[in-house]
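Take a look at this single chain, the form predicted on its own, given in structure tokens.
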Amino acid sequence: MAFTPWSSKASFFRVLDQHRVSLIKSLKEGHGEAPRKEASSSEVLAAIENIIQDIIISLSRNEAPFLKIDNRSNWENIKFEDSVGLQMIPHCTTKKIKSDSAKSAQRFALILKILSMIYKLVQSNTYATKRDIYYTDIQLFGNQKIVDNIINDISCMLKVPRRNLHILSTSKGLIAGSLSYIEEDGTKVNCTCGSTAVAVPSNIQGIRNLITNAKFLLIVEKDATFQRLLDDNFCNKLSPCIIITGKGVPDLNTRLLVKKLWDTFHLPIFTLVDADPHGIEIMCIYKYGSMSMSFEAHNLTVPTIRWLGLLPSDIKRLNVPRGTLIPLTKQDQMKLDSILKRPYITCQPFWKKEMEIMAELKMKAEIQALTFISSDYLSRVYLPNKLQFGGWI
């Protein structure tokens, strides 16, 4: 059975307002801790100098210097709080990057190389992208992923948010809808929903004067679905809203923007993802964060995010033809089992039930499966009815 066709804007706004009130109430009850304090330039420089000083002291003692970094890939170092998400425990296990070890000597050198570049950037108050860092010496770094991982390690080691290192990421996300702001260089940006979207800024920290009359924010997993909503003029037909896509697994800037919009406006935020383990994983990253970036959870997670669709139960409810579904692969099943074991699932019984439905069906569905009903069913019926009647979990 489908929802009753959307007919009343009054009831739509009433449901969203009730949701907004409950979100603000939860904030007052402590479900919205302040993000970790920003580090000043002098604090970042001092932290780097302390590391170099320790290395010099080791060398003066004829000892092989090493770097100690928190282990970001061990679940034992992660704790879960429903008001923040996944975050590293205060005294977690560490790993040593030794200068005299064949396995880690090169990484030791690369960390020092990038530390020296960060020091110059912070000292001169200039910025560079991760791509810029990589292209300073392609042969030395080998590939972009190595640079990205080292920058995250440095941020974790220095205990400062990554943006305080003056290293920016190239954004891949898009945003559209009722939002305008001014970028750090004074450029005025208007994201009014049209046939094209605006790229997520590279320096989220620098944007200011954010203005919106949106009633909610919708995070869309896929670029194709995002573009379809733009083509259907979704932002204006239903009510003023903002839609964002990270084009799959979100980059840091897309997550920072979602967080900034939540901190600024406290809008209800919903996710629209495929009814598959990968889509659920992406939603979890926005809501609760990832293990690898858990050291910066306060700056990235928005635990108030709700799962709007596509729900596995929608597959049954809407009688989606089995021919449009895709069998779960072995990797899908492993991913599903992994998510079900995570600490935040215990406080999300409705999520657990949906994943159990998926496991029982042994099938997954892409959002595009809804087009079997009609080409514009997603924007004309599915989303409006879900939003009007509170069809999220």
The other form holds:
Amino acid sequence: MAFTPWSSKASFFRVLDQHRVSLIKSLKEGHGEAPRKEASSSEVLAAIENIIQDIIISLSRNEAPFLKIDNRSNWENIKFEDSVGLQMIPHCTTKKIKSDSAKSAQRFALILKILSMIYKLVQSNTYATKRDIYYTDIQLFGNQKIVDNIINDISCMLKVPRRNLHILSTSKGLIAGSLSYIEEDGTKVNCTCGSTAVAVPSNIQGIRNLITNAKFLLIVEKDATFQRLLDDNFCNKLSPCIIITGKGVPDLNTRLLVKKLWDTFHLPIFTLVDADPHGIEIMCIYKYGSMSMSFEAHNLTVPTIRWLGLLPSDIKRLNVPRGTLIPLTKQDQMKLDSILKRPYITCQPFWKKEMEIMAELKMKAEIQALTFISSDYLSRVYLPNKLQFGGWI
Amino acid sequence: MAARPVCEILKYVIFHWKWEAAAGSRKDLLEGELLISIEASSSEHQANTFHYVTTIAFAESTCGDLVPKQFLKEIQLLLSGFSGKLTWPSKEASCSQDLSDLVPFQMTVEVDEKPTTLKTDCLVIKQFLHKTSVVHPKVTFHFSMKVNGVLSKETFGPGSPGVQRVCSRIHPVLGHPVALFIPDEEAHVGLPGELTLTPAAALCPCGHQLYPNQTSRLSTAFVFLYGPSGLPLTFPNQKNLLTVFDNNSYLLDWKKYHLHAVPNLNISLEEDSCLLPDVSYRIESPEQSQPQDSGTEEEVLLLFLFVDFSNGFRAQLTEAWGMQALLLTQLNSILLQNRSLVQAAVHVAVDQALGQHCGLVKAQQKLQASIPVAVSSILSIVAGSTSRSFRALCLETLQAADTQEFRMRLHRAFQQTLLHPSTCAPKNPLPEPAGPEERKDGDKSLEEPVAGSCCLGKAPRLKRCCQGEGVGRRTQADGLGEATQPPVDPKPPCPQAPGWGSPEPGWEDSLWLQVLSNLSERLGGGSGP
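Please could you give me the other form, the form predicted together with the partner chain, since above is the form predicted on its own?
Whole complex next, starting from this chain.
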């Protein structure tokens, strides 16, 4: 049978185009704040020098120096704005990293250590990944997570985006579809493909000449689902489109790329996640951001993201076989309760309803449950229908 | 010898004082002053003999309802075998101006003794005062001695004048009281009710005095015994009635700690001003067969055993005094009968003290380990900066001529901020705990008190473990190429005025005071005060 893309029908993207128009209209009406200004190298160096200066002055007064960092783990320091997502309040509580306390002295020293490394990177205009930082002295740092947290703390403390610290995060995301760009080093990348995808680049800030005619961007939670869509030739069937995955909780570069695509093209962006609390949380990270990165919300969040599937209401509507459903665990329940209490849920009544359906069912479902209807149900029926008829919330 | 009667009188005064406090349901630590003044002059009647008069004086607030005549009578009964003279002088007569503030209560003990006996008596009395002041830290004992016109003074307690030689701080751990079974024979003799033993343990010096790479070993164990009212049970030079401690494994199963203890009988009143334990053990470990590093710090395990009894109802003062006097004579067999109970209680306290000490040492090591990392990071930024003004400001702030000197000063500055107040100037106040401002900033788990602030309670001046300010500090070698070396005093001499903490007992004494308050409360319901 000859291949005929769904999207060859003129009416297929009508609802999507209307959705895009409304999104652009909202933008023009002034919703949303400007992203944080990028810091220049000299500004970063000066910020680090100021910190060192303060430390030395404290020492000269025989006072134990400390570092003050905004407390990002306290919900009281987080505010929600529909147009931005989760962000830190202007005068938030702080925590002190003291040099004279056995509990925090090591962290104090490690922060200074990484600051000195950042200083050198910025001075020499070179870059390193978080992994590189860790491997400079694994005995000193202990584990990668410590390095990651300290780098976030430094970014928050200096009020500088991480990329301006010349520290790159390792990308784990994949992207495919109607998109091409040129990386900073001149490499031309074309994501249009059949069954392969392109790795999300590690220097999002440096990519230029982005070109796309995609009608939408689909964020896929899991790599397994992403690969399935690639195998089913989804990008061609629903061309022009882009699909991207962060392989679970997204890394910074994947989020930055999604944000960049929105900022550049104002594409309708949808998420395809499992109908479980973990999937919903991942979706919220893309849309509203996370507590830990709330200080960079303006550069990372895309509040216009819509939830395409798998919706808990789809389970009943599509008669998904009961045997494919999984009971919610205690952790699932706790996470669900926690998400329901988050500030952004109040302005998403439909999301709330869906979560309440899940709570009532006490069951969750993976996207793969749709394969029990038919093996290609997802790419052949579910997604095309959802996209054609506006089945997102 | 007049030391014994003087000490007995003091014991009786304190006992009476505590009795009055308990009668008023006051379980606070006793607070006040006593003066013990010895005036000795060559005897007119006997050659090579001193006639000396010991005066004990205390304020009315100490024993408010004490009737002098009655008191004298009770003391005379107490000291029935004493050949010296006991008097209660009139208000007009006073031996020295020092007493004028403490009238109206004074009594004197007069006796003729050889010079050597006088010297021993003084040492015994001072040991008693010192030992008592440990458990009654709010009572000041003013001791003065005038021999043929030459006056010397010492103070034991919080009112010590002058610069204090700061003793090592200890971290006392109060164990749980254990009820001791009183055998029938002892009960028949007159020890009714329940006898409790409460141990407290501490290591000296505390972990903050140790350097990160410095090894330490337990070399000695000192045991101090206290009876009801927190009075020392035994006298120095007294014939050892408590033979139970001759068994080196009575108190502790040393094998559990891979140690071996040997009773140390070389305790004598040779060195003035240092507190002598009631029982001392020399501790040996298997590693001792190898030569010890000269930098190895010797640590002393301090064990305080508080014995008191409670019979559930309040006995009369004289009866209670009689019981506590009887206690010492019967305690040996009681302790023998209750060995496992005593050992279990002591083990718990010692385990906690050792664990606490270990934690302190580790905390100090963490602090010290962080300094080289911080210093090299700061130096890297300063030395690598292209901003002349920034570099100049940094160097000027620490008064360094170049980056080499800057590194040294930076290191020293960090060290300085970690210095425990007890190891530098005793007048340096400890940092205040987190105030309301800091709490308002939301600082929670990472807001820690300064490392030194957890080192509370000062040890009495102990023989062989005086640390004071003489111990030098060595910074951790990390490729810096140098180490700051403050001057090291290898053997600080014992001062003449041991004192007890700073003139104003501050935050640093609060834990030991709290330990004693807790003990006082626990034991407050007894037949004795």
